[in-house]
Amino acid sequence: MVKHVIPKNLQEALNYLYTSDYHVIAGGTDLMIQKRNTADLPPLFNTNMIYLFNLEELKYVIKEETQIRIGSMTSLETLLHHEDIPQLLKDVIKEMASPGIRNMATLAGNIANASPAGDSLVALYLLDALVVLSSVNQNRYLPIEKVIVGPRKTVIQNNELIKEIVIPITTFSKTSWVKVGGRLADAISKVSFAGAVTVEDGRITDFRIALGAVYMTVIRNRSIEKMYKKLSVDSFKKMTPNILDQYQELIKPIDDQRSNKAYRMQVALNIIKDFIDKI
């Protein structure tokens, strides 16, 4: 028989998580879709389930120094609003779903959920973003990169819950998001792109791409990011065409229902070009 607790604090989830399998669930707004039955049944769930969305200790946003924390169950929409999250992933956001479902989705549900069209994961990968995985034993500061290892899959393991997002304050000079779909806001994207760039005294001193929908999981590739550092602005643009062959060779994009692969291919390298034509 399917069980399904609700704890009543972070550390009561924890020891469910320690002593018994269970699938954990934060808004659902990526796993009722997923589960779906027919009308007026409940989701077809076949393991045991732990519902988190309703851990107050786990709703913060918390400006440090040098970072800022994000709890894993707080919502979106909290986000938006939040004078201390970065622009460019308000930018996502703002993009994302509908205000109903902005109020019970999560960024942990977008990482645990393992998209490569999952919009939120682009500005956490370009961003630097870590994810502090816990378990009654220990608490593990993973690169978002590390954690996603493919469509669906990822290194969390079964005693382990995401604690909370951590995002390095950082300045840019220019950043951009562009999100290709059927519709503005209410649609999985067909491509997406974030970049970032710093530009001090003519020089590129940091240089950030980050495209999903189009492989296995979000591409980033730093060594690429790092050739172009220290550039002047003009030298850098001259570079185009091999930076768009570069990422030609990562991008490996499926044909499916929302798109085909040469569409996404060309897409990707056009806004690519463009961003690099505004710097």
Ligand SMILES: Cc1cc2nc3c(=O)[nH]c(=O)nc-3n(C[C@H](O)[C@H](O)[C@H](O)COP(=O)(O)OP(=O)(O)OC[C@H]3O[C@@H](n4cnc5c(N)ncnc54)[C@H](O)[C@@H]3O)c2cc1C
Second form
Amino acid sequence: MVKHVIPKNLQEALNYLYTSDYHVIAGGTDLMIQKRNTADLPPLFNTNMIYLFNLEELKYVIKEETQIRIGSMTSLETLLHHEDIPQLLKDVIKEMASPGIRNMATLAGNIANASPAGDSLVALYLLDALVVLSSVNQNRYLPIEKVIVGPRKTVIQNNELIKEIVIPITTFSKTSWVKVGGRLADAISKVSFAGAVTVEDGRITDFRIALGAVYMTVIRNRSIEKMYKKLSVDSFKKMTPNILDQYQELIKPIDDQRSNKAYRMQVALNIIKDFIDKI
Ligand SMILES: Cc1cc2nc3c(=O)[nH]c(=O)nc-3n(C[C@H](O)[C@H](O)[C@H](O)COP(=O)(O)OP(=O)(O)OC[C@H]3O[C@@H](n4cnc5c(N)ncnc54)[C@H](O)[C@@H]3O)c2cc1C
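Right, and the form predicted in complex with the ligand of this protein, after the form predicted on its own?
So here's everything in the complex, that chain up top.
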């Protein structure tokens, strides 16, 4: 028989996951769609389910000297209005879903769902976020790109859950978020982009780009970024054709009901060019 459990605290949740297989449910905003039943019926959960919504100890934002720690059950809407959340992540969350969904949805759900079009992932890749995976035995601290290994594929084990997301505190001269969707709210991205740059004494000291919905996972390439650090802003801008060529090699979009390959490729390159032009 299918079991549904509602643990009262993290330890109890981890004990359940240790003793049996459960499907974790946080806000449910992805799962309710994935498990949708025929019209007018509630979603059909035919595996054991563990509901995390009572875990108050996972609802927090803690700012430390060098990092911000976000408890995995903190809602997107709470993050949107929290003073310690980086502005770039707020810009992204503001364009995710709609307020009702954001009141339930979590960053952890967006991460574990591992959609190439997951919007928060683009910001989390750009900001070098770490994901803390907890089980009865240990905590694993992994960079987000080591957690997501393909579309809908992660390294999260059956006995683990995402406990928190850690974001290093970094100051940039300029950040940018662009989401291309079919409408302003409740839209899945056709293409998404986050960029950040820091200029000191006329030279580029930090340059980062992350792209969503144009490859199997979010694209972030540190080798390309490193090549352009230390250049003067003028020299950097002259490299725009090279930069576009390099990202064109990485972008491998798909055709689907929302858009097609050619559109996604051209729009992604246009957004990168626009970001560089405006530095
Ligand atoms: C109308 C609508 C609009 C949407 N718009 C957007 C949008 O604009 N951009 C976007 O990116 N997404 C969007 N989504 C998708 C969804 O809201 C997000 O992916 C959200 O962040 C999921 O969070 P959740 O807590 O609801 O996840 P759930 O549905 O609870 O879980 C999703 C997956 O994550 C796993 N999971 C959840 N929490 C944990 C944890 N702590 N540890 C381990 N595994 C866990 C679950 O097992 C499940 O596999 C939309 C959804 C709807 C219904």
